[in-house]
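Coming up is one lone chain in C-alpha cells, specifically the form predicted on its own.
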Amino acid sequence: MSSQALNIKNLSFSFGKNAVLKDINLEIKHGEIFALIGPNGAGKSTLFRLISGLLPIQKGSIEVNGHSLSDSLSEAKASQMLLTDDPNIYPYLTGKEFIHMHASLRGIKESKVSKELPKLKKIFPTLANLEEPIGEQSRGNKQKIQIICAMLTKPKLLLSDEPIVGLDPSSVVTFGETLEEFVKEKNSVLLALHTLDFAQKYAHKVGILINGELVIIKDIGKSDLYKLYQKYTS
C-alpha cells in the first residue's frame, strides 16, 4: 500500500485563459482528515473534479492510493468516493433503493447491506424514512443518505464537497465524530468547506486555496484559522 492516500504534484488547470489552479502540491496520508478552505470560486470544486477523474489532467500528476489517474484511472477511481455539494441523486428512487444500488456498483452483497444498514442509520437519528423517494426529501436528508453510502462502502479516500451544508447542528457533530472513527481504519478524508469551526475541530491539516494557490497549515491545534484565513484572503 502506498504511504499516501492522495499525492498531487505540480498540478495546474485552466479553463481557457483562466488559470484556476496553479502548481498545486498536496499529500494526504492514510488516517488523515484534510480540510480545504477558501472563498467562492477559489478552485476547490475544480480540484475535487480533477481528483475524482471528472476533469482531465492538463499539467502535473495525481495519485490516489498509489494509483495514477493518468495511467490507472479505473483503480484510482475505485479506491475513492466523491460526495457532491448538490446531492440531487435519482429523485425517483427511495433512500433505501439508492443505498442498495450504490452498494451493488461497489460489489457489496445484499446480505452485507441488510446487516450494516440498521447500524448506519443510527448515525443520523433524525434521518427521514428511507422508504420515501429521494426527490421528496430535504437537502439535509439527501446529504445524510450520501454519507451513509460512503460509510457503507468505506473508500480509502473520501472526497466531500461542502459536506455539512443542510445538516442540522446535531448531525454536524455526529458527522464529525463519524469521520474521526472512519480514519481510525486508515481511511482518509478531503473536505472542501467554508465552516472554519468544523475544520478547526476535526481536521488534522488545513489548506487555504486562494487565487489558485494552496497554503498548507499543519499545526491546526495552535492555529487561529479565522486570523489565518483573513490574512491570506484579505
Second form
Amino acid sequence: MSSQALNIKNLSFSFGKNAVLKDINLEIKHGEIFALIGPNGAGKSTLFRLISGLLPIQKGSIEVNGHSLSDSLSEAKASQMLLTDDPNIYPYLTGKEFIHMHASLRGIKESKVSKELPKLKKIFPTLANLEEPIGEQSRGNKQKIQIICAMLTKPKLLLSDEPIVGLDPSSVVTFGETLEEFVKEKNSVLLALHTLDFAQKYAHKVGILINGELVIIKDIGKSDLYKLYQKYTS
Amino acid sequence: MTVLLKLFLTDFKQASFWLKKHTIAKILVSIASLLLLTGLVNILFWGSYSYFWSISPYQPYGKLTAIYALHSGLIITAWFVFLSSFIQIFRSIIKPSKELIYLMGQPVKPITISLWISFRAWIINTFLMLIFWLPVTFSYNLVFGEFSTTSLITNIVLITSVITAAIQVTSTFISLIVTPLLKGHESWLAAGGTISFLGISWGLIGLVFPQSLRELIRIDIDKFDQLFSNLPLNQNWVITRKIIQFLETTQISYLVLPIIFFLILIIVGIFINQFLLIKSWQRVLAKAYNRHPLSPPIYWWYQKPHIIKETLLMIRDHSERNSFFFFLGLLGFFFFFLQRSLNINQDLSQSLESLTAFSLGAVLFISTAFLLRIVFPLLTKEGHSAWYLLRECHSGLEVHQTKATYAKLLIGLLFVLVNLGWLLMPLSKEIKLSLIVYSSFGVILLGWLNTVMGLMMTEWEKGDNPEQISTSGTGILTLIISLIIITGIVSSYLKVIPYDWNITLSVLSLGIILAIHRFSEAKSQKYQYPQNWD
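Take the protein just shown as the form predicted on its own and give its structure as the form predicted together with the partner chain.
Now the full complex is given, and it begins with the chain already shown.
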C-alpha cells in the first residue's frame, strides 16, 4: 500500500485562458479526513473532477493510492469513488438496482451485497424505500443511496463534493460518524464543503482554496475554522 | 390574452437565445434540414404527379381514383397527426417541463396554459401535414384541377390548419382523460400502446382499402358507380369527403359543413380541455410513485450491468420507450399497408419492381429513423449521468465497447423484424430473397454508421433531450450519409448501377464506415465530462 491515499503535485488546470487551478500541492494520508473549503467558483469541483479522472491532467500529477492518473488510470479509478453534488443519476433505476449495478461495476459479489445491504440501510433509518426509482426520491435520499454505495464498495479514497446538502440534521450526524468509522479502516476522505461546522467536527485537516490556489493546509485541532476562513477570504 | 402573448414572446426569446450559441452550426443544420424537407416534398410531388398523370387518360375513372387516393392520404396523415399530437400532450402532462411546472404554480388561467401547450403542437402538426398535403394536392391540381396556384395554396393551408386544430383538441381531450389512468403503468403502456396503434391502423387500412376495392378493377363499367359510392370513405357521413369534393369541384359550398363542424369541435374542445388540464395534472402528480413491474433479477446485474441499465432505460424512460415502439410500430404499419396493397392489386407484373424498390427504400428509411433516434444517441443521452459512466468505466474505450455492444442488440432486433416483414409479404420467393439480401445489407450498414457516428458525439448537455441529439449537426450528417446509402442500395436493387460497381461501392462503403469506427474508437480515449458544466 502506498503511504498516501492522495498525492497531488504542481497541478494546474485552465478552461481555455481561464486558469482555474494554480500549482496545487496536496497530500492526504490513509485514515485521514481532509476538508477543502473555499468560496463559490474557487475550483473545488474542478479539482474533484481531475482527481476522479473526469478531466484530463494538463500540468502536474495526481496519484491515488500510489497509482498515477496519467499512467494507471484504471487502478487509480478503482481506488477511489466520487460522491457528486448532483446525485441525479439514472432516475429510471430504483435505489436497489443502482446499488447492485454499482457493486457489479466495482467487482463486488452479489452475495456480499445481499449480506451487507441490510446493515448499511440501518445507517439511515429515514431512507425511503429502495424499491422506488431514484428520479422519484428527494435529493437527500439520493445522497444517502450514493453514500450506501460508497460504504459498500469501500474505496481507498472517497471524494465527496458537498455531501451534506439536502441531508436531514440527524442524517448529517450519522454521515459524519459513518465517515469516522470508514477512515478507521485506513480509508481516506476528501470533502468539499461550505458547512464549516461539519468540517470542524469531523475533519482532521483543512485546506482553503481561493481563486484556484490552495492558500493554506492546516491540522484542524482546536483552531477556529470560521476565523481561519474569514482571515483568508475577507 | 396578454399572458398568452407574453408566453409566446418568452418562447421566441428562448429560441433566439438558443440560436445565439453555435449560430453557424445551427444555421448549417437548419439548411441541411431544409434541403432534406425539400427533397421529401419533391419526392411526394413527382411521385404523386406521375401517378395522377398515368391514370388521367382513363376518364372519369382516373379522376375518381385520384380523388379516392387523396382522401385516403388525408385520412392516414390525419391519423398520424392525431398520434403525434396525443404523444406530445401525453408527454407534457406525464413529464412536465420546468416552465410548465412553474406556470401551474402561478395564478394563470388554465385556458391560457392549455392554449400555450397546444399552440406549439398545433404549429408542428400543421407543418407536418402540409409537407404531405401541399405537394400531393398541387400535383393533383396540375393534372385534374381548376384552382389557381394561389387559391389552391390558400385553401389547403386554411383547411389543414382547421383540421389539425380539431385533431389537436380531440387528442388533447383523450390524452387528458387517459394519461392519469396510465400513470403508474408505464412499463405496460408501451406494449399496450403499440398493440392499440397497430390494431387501429389495421382497422383504418381496412376502411381505406376494403376488399371491395379489388373488385373495382375487374367490374363492369355500369356497376362501377354503385360499388364506388358504397366504399366506406365515400359515405356521406364521412366529414372529410366534403373537403375532397371541394377539391374535385372547386365549389366552396362543400366546405361550409366541415368547417362549421371542425370549428364547433375546436371551441367545445378548448372549453372542456381547460377544465380537465389542472385536474388531470394533479391526478398524475398524486400518482407520482411509479413502481416498475419489469424489474430484472438481481443476478443479471452481476452478469451484464451495462446491458441491463440500457434496457431498463429503454423500457422505463417515456421518451425512449415511446420512440422505440413508435418507429417499430411504423415499420409494422408499413408492412401491413404493403401486404394489403399487394393483396388487393394482384396484377402488378408491370409495376412490381417499382413497388418493391419503393418499399425497400421506405423500409430502410424507417430503419434509419429508428437507428437515428434510438441507436445514434446511446452515448450522448447519458447526459447528466455521464460523469458516473466515465468515472466507473476503466477507459473511454470500455465506454465505447459497452455502447457498441448494446447497439448491436438493437440493430439485431431491427434486422430480425425487417426480414420477418419481408417473409410475410405475398411475394415470390425470388423477390423475397432479393429484398432480404438488400435490406439486411442496408440495416447492417446503416446500423453500423449510426452507432459509430453517435459514439463520436459527446455533447452531454443535449442528453436530456435525445430528439435534440438526433437533430444535431452530427445527426443531420449521419442522416444525409444514410440517405446516400439508401439511394445506392435502391439503385442497385433496380439494377441502375452496373454489377461490378455494386461490389466496389459495397466494399468502399464498408471501408469508409470501418475507418469512421476506428476514428471513433480513437476519439473514445478522449471522452471527458464538459470542463465547465455543473
